[in-house]
Amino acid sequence: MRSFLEFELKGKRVVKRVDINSPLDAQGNPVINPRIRRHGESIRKLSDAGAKVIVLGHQGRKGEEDFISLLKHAKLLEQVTGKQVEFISSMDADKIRAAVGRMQNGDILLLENVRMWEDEEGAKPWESEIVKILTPTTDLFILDALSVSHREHASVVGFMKHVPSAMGPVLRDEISALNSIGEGELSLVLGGGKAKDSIKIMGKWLKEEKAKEVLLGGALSVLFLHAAGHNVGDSYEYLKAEGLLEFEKQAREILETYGNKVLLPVDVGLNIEGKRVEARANAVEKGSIFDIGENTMDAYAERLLGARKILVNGPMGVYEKKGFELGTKRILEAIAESNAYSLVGGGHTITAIEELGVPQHKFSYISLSGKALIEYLSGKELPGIKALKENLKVHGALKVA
């Protein structure tokens, strides 16, 4: 894959796909976060090089509460870049072409949420409306987000059928970090509730002996506790409602094959009428499991402090609820204090680091990706990465001169 650094950018129209999907505050407004910061910095680099930067991004998904316009994201990007960011709310082709046509060197233009286009997720992304509108005046397309590279959407792969394309600085750094974490002994810390993705990487890395151990927390650990034959109290209904029980067989097979390498909580933090109650993992009678227990925190922390490489994806519990942030905070602090090469991934994990006040600079690399990170590490070729490689074959001789 080519890097954006291989191209002369001054005066060129560059369409850049970023990921500025952000958490919303209580009033429904996007907030400054690592994605906004890092992508804002990468946009500024292109602007400083004299490119006319046309930014594509999304927020939420149709039907969800956080599916909103990118109007306020433009203001956040202005804060990070220190430059004016023009926002085009219209999805009218003529208005978009006119806005692109009047751009000067260094200008930044943010288009409306790409998921508002009807054919963003269509069967033929290279024939989508947004690709047809922008391709005639696009000199270079830059994919700069691993976090969307697992989706075969128009704004991710559509342009690469038509114009020279490259990876941006954020994507380049992500891939470099992920390739580094895959070498040598690894302690894999998995939390959250994405059982399918987590089980996939667990099975692959334990089989290939890339991971020396897996430390489980979050809803994922509740699933494995149930698979191991433990009563999980009221959390059983959660497992059932979220469809996690369909992965119980796979969880049981992993425990049977690699049981000595899979660490389950020995105790848990139960939510009983809103209060935290400690209980042994094999003696849960009532309440919901909202966190790993204090003894588990100690055991996990001791192992992580002596680890060589650590990959963590997903929180240890319901850190958003007071009293149940303890496990997530303790484990993140242990990773930060260790001498290991540490890679942190997943939107909830990143948010937890910020909200719990764990120093970000103490982690080797904080990935902006969640599911795409897991899929990449599990060996799956992501559509966006595949399209970049194919683009090199077709447009390899072309340069943006």
Ligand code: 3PG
The other form holds:
Amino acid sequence: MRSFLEFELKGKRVVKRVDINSPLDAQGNPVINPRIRRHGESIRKLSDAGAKVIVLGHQGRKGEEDFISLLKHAKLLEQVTGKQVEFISSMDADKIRAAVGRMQNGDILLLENVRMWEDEEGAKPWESEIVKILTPTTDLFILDALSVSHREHASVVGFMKHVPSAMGPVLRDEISALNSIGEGELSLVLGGGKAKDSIKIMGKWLKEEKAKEVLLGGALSVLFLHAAGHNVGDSYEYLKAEGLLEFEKQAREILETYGNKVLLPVDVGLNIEGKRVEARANAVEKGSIFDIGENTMDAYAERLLGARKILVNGPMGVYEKKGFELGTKRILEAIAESNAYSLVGGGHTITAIEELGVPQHKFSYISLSGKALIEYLSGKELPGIKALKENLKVHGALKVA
Ligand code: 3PG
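Switch from the form predicted on its own to the form predicted in complex with this ligand and print that structure.
In what comes next, the whole complex appears, and the chain from above leads the way.
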């Protein structure tokens, strides 16, 4: 696929899809994190090359608590790029066109959260509002986030039907790192809240013998503990609310078929009235499961120290809450200490690495992607990547110069 470096960028209007979707702090604000830093750096490079950089990104999902404006992200991007980042909150087509029209070479303009457009997730991404507004003045579209490439959304694939497109440096680096993980021998560490995504890949990789073992934490471990017949206390309500109970049959089948390859917590850190209480996994009566327990940490850490290839996706517990960061910290430290090729993914995992002070240079690669990473590694062709290839066929001969 074509890289943006092949283009003469000075004076060109470049629409760039990044992923600055970030975990929010206790006050509901995004903070500087690896996504903001790496995308900020690539935006700065485009601006330095004299392009007029129109940045598209999202935050959260409609209806969820972290679905907010990108106003504060603009400030963070200013900090990391050292440049002014104009933010336009208006969704009015004329105002957007006018803001684009005012841009000088090297200017950076961030538009509002693309998921605020009704048709961002519509059936015809190439006919969406934002694509219609920007296409007539766009010289080049750059897809720069593997982490959104699994979404057939307007801001991801819509422009590529119309304008010459290229992959950006963040996407390019992600792909080359993921390609180096190869086949088999993988110790898969799965945690976090996106249990529905993780269970699919877990079953598939165990079947295909891609993963030699799976170590469970986070929401997925609660689901499996319940599937194994354990009482999970108040976490049962969580499983119900998140629609995870319908995956219980699948979890039970995985345990029956690959039980010796699936490591479940033997103990857990319970949240009882805000305090951490250790309990054996088969003796939970009240409280919610917020972390793996201390004996589980020891067992997982020992296993990981002897592993050859590790992929970790999602934290082991609710690390944002004091007292419940222990499992996540211990496991990430064990992975950092091991001699394994270690690939880390998931927006929350990378933020946890920063916040918990685990040395980043000790991981082989820290990916900015979560679900997209898992889908990419499972061999699925991601819509964003497919669209880039198709765009190259159509616009391959064109030179944006
Ligand atoms: C992520 O955090 O994995 C990406 O920003 C994609 O977000 P999504 O899962 O809400 O599409």
